[in-house]
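Starting off, we have a lone chain in the form predicted alone, written out as structure tokens.
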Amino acid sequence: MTYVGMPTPKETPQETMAKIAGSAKGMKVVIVGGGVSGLSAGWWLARSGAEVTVLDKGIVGWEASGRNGGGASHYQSPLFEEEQRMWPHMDALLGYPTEHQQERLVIAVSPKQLNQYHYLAKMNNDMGYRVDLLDGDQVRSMVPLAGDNCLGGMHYRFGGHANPQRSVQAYAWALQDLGGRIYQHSPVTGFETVGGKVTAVHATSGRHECDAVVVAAGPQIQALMAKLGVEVPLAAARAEMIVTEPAPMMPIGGVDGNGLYGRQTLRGNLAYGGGPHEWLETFEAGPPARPSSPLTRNLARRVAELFPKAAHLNVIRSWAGIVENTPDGRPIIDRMKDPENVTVITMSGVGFGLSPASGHAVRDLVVDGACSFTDIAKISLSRFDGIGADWREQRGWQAPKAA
């Protein structure tokens, strides 16, 4: 495997899997939340020999994990190089298709966007991650759906995208192949603690004994961790996406820009989302409804601006769901001191692409007590110690009041 635009890893993913095999044999781990972060953590732990149980209040991968832009190019994360090391190998390691494709393009339809992309390209190249600048004609040769309004762009020679629905299926099936158990429609109702450790998790599916717990329940993390006396500051927001009729296939299916993120599916559909996101209240059982909003019309307009030669396509589906956000917009991956066998992971809206790396980090925290491949101190929960109870109000992150 050649890593274009990235440093060559010191170890192959296959060598990593051989190294961790059996390291957690006999350990019982309960994972609360069957989104992509929880499923990846479960898969990594099962590869280590742990007995893994996943509890989800609904259907695994049914929330934002299975319906997102599918991008995997998070160069500003401490997990980035592990993300890039793992994704090209995930189909082989999982044994099921994720539809991963390498490289991405970001194209500009305004001078402001073009200036921003030039800045980002320089920043990446300075970090050693190759990005090529493109003029308008070069973009149009690579993106046949782009129009005369395209001023240029940049070509990430790293990164890529995958199919979110296929990927969460792959994680779930691979976890079950390793003996993991998945309980759907099984919301967690409480925890048993003895001597500063959680010894069992109660859910509608029954009582599940454990040696360790991973809480990866997205917007429900705050309420669940409160049951353990741990405050996790999160704010929920509505995220929306649209899907068009199929378009002619582009050479590179991952094309962002104009405030949008997304990809072209292997069938040709354009699946795109973007802000602004609406702040919402959420509840332990999840949101009572997920209605789309007038934002879908704004998304459709911006997709037509990004791809003028696809402007005639009809929008055939839309989706509105809930993503959780930390006060600084960065993930939290941390093992608690009390209860000492609980690890929490919230990815603050970037969970899908980073999932191969975040699962590895969680596995390391649960089994070894520290992350083996990067420094994750900057995404620990402790950075929010002392945050005021009114932090959402101070940022204006409040749900609209009902009329």
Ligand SMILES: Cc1cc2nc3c(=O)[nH]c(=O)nc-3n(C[C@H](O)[C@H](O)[C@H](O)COP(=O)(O)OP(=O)(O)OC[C@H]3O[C@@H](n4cnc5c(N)ncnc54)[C@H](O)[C@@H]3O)c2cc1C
The other form holds:
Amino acid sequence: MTYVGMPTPKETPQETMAKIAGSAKGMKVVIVGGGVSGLSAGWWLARSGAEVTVLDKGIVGWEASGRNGGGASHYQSPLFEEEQRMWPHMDALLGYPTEHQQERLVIAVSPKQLNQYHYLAKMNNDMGYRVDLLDGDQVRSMVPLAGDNCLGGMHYRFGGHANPQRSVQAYAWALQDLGGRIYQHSPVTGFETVGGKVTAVHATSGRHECDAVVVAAGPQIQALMAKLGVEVPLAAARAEMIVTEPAPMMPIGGVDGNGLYGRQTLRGNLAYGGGPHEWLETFEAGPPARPSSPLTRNLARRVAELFPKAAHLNVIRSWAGIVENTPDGRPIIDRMKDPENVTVITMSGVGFGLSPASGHAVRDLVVDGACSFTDIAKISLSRFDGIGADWREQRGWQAPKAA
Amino acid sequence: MHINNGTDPHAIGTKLPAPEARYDMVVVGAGPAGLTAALAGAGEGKSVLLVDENPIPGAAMGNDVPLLFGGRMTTATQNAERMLETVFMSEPMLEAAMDAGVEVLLGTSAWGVYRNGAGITGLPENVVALADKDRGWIVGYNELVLATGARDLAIGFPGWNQPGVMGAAALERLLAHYEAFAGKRILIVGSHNLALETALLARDKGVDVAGLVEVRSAPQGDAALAEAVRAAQIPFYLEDAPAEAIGGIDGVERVRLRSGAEIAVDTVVLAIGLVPSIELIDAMGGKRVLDGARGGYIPGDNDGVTCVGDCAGLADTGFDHVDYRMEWARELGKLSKGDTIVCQCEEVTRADLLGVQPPRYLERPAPMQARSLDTLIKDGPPNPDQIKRLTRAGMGVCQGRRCRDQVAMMLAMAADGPFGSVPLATHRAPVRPLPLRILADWEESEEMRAGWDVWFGIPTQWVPYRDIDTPREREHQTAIAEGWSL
Ligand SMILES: Cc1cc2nc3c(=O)[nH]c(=O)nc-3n(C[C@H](O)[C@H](O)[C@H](O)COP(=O)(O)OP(=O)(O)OC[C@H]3O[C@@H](n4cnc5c(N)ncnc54)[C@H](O)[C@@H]3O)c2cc1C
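Here we have the form predicted alone; I need the corresponding form predicted in complex with the ligand.
Starting with the chain above, the whole complex follows.
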């Protein structure tokens, strides 16, 4: 259950689990936010013996974590090798299906796309992650829905995809099976701090005492951390996807390209997103709505170009989710100096696939104060020290002013 | 007007196109209510577009979109031209509307309404999205009139998932507008006005009506209508319910009632109720309210949008439709078995829905099997959208039309709450299943093409971690950014 195209892991996930068992025994951890980041962190901490409480303003995974493309191939991340080590074992470790599937294809329908994909293939091969280049005929034999317009592509011998909603629920249920508690419909409203530590978290469900806090509230991290005097620069944006009725199953369901990301679900549906986003406020109470737009038509066009043999399939839904973004698009996984028992995690728009690893990193920070399996110094919060209040304007990322 | 003044080339900015055409008034639905509104608008000198999805394409009818046709349409429905003519002839006011200058488009569905508001400001103006058999497009409006009618309420029972179990609205469509009903002898479920009117219509159209089954102890509808049904020698089976539809390769052949009676029919017509068609209102984020006397969820007050006819709510006769359908759901639930299908598209059984189990192509390890709606309810009130994502009930090509209402009722019953205690499962555009090639914008703007990126177009995001803060970082950023705007 490892990948052809990845370095062989030094230890199995089962060995890691045995090692951490009991390491946080008796530690009370409150997690703010029941998306994949918070739930994975909670699950890793519960595996370590901590008493975990997750507080969410709504239903677990209701925001980005349950509305994303399910892609799990973010080779740029320091967490990537850990993610790859964990995913093939997650169903067994969690006890619930995630629909995780291995490997990905990226296919081009224009020469410019093909150039770009060749560059990315080289970038990966340089890192020791194996990518095979494909010509048009090779793609057509691997991707039955591709058409004559396909010029070639690449085959990641690593990466993959999973079902977002199912994975979120799997983390949540597995966490409960370990004794963790989840309070839904319970927004966090404030913190009690004593001597540089948060001692309790206030939510509509009551006051929750804690030894440590993980703030994993997506775009709402900004407002929550401001209550603790910590500035976390985040911008929210809306991103859209569409899904078709089922198509015949392709041997590899994770097929991207033509400016789209997405996957064929195990049921056969083609679920795809991409294209322009809309910047929004980070909304302390959470997004008031998650509307989709006529961008549905542009997505439909690109899916029809990517898969000409599926162009007759019905689109049956569109949806939108709210994505969290940091100023450089890279995650923030960091334990604060003050209050020193608070750890912040936000993945800047690529947090689903990396979740099996992001939770491990958070567990390490909460329990040991440092990440055990990779360097994460370059994704600390301090890189944004003194960024200035107008950082969104400088990037052209401002939310629209009220009309 | 676009008010997003950010300079990010990959943001939506002004990329969404202006509508192809603009009208003072757009009316969706060419039934009597829509036609009346269109004629009134034209009479005031307004430019009016009136669209109606009829005749429904054969493939959609096969998927029970938008009504529960139950596979009982004749092959006539495959002949698009003939159908167009038949539909046109069946509604004399259509010609009047055209004479009055209304632009009438039949075979054209409205699959979305988009307005700037909470969470979206990128639209150049408020628009209605349309599609016919050849293409999709958008139009602008000053006034939007929704006259989308009401759709069939389906509640399952053993054997309902076969050809020959259909809805009363679908039957009316086939008999009165399409002349294309393939059944010969029907049993009607329900006895309120809808059921009584269905019985009389069917009788008038030469269909043999074997009877009406009513779970309560007396016919529920208007006394005079019930009397007319009796006078036509159509029997009522009171305090009874269909226990099973039994059939063969062509679908239903007979129905066994709870009382044990067996009735030979080729079609069961569910006439328990109709649900106002609020898909467009809900999908655009509009307001809606629950009103049991008017058929369930009906549109609330929505700026610039007027709802008329059944989509605004059924006529209030003091009868509580929601109570009535809950009583039916309880009874048919009792008669159902664990393996009775709830969601036909995704083949979700009652046991799997109540067990919150994943589809059969996934494994069910022991912890998964130990989960159920009961364990989920401990974490909070049941939400149909959450349950649909886990069980796939309502995720199929009929867009949940066949099971959305019964799933909501089952959840309410499981949680021991009233119908309104369970949120309405969301509707999303396109509110009709539409092929990719039809929905597609084949004429998108250069700005859209140039600004398109697979994700946010933040070059620093994709630089391999080890290359951050090294000379290679710039190189990657440039190469990655150049590949965008395909
Ligand atoms: C359309 C789309 C496609 C995407 N595609 C991919 C992809 O293919 N691969 C990938 O890896 N990533 C993808 N992403 C990004 C990914 O979904 C996110 O990075 C990830 O889900 C973030 O998870 P999270 O747990 O950090 O945040 P969220 O999912 O936002 O969760 C935060 C949680 O905190 C809760 N919360 C907020 N405020 C409070 C409060 N005050 N009190 C209590 N709780 C609170 C919220 O309710 C929410 O449940 C996509 C995102 C979108 C929208």
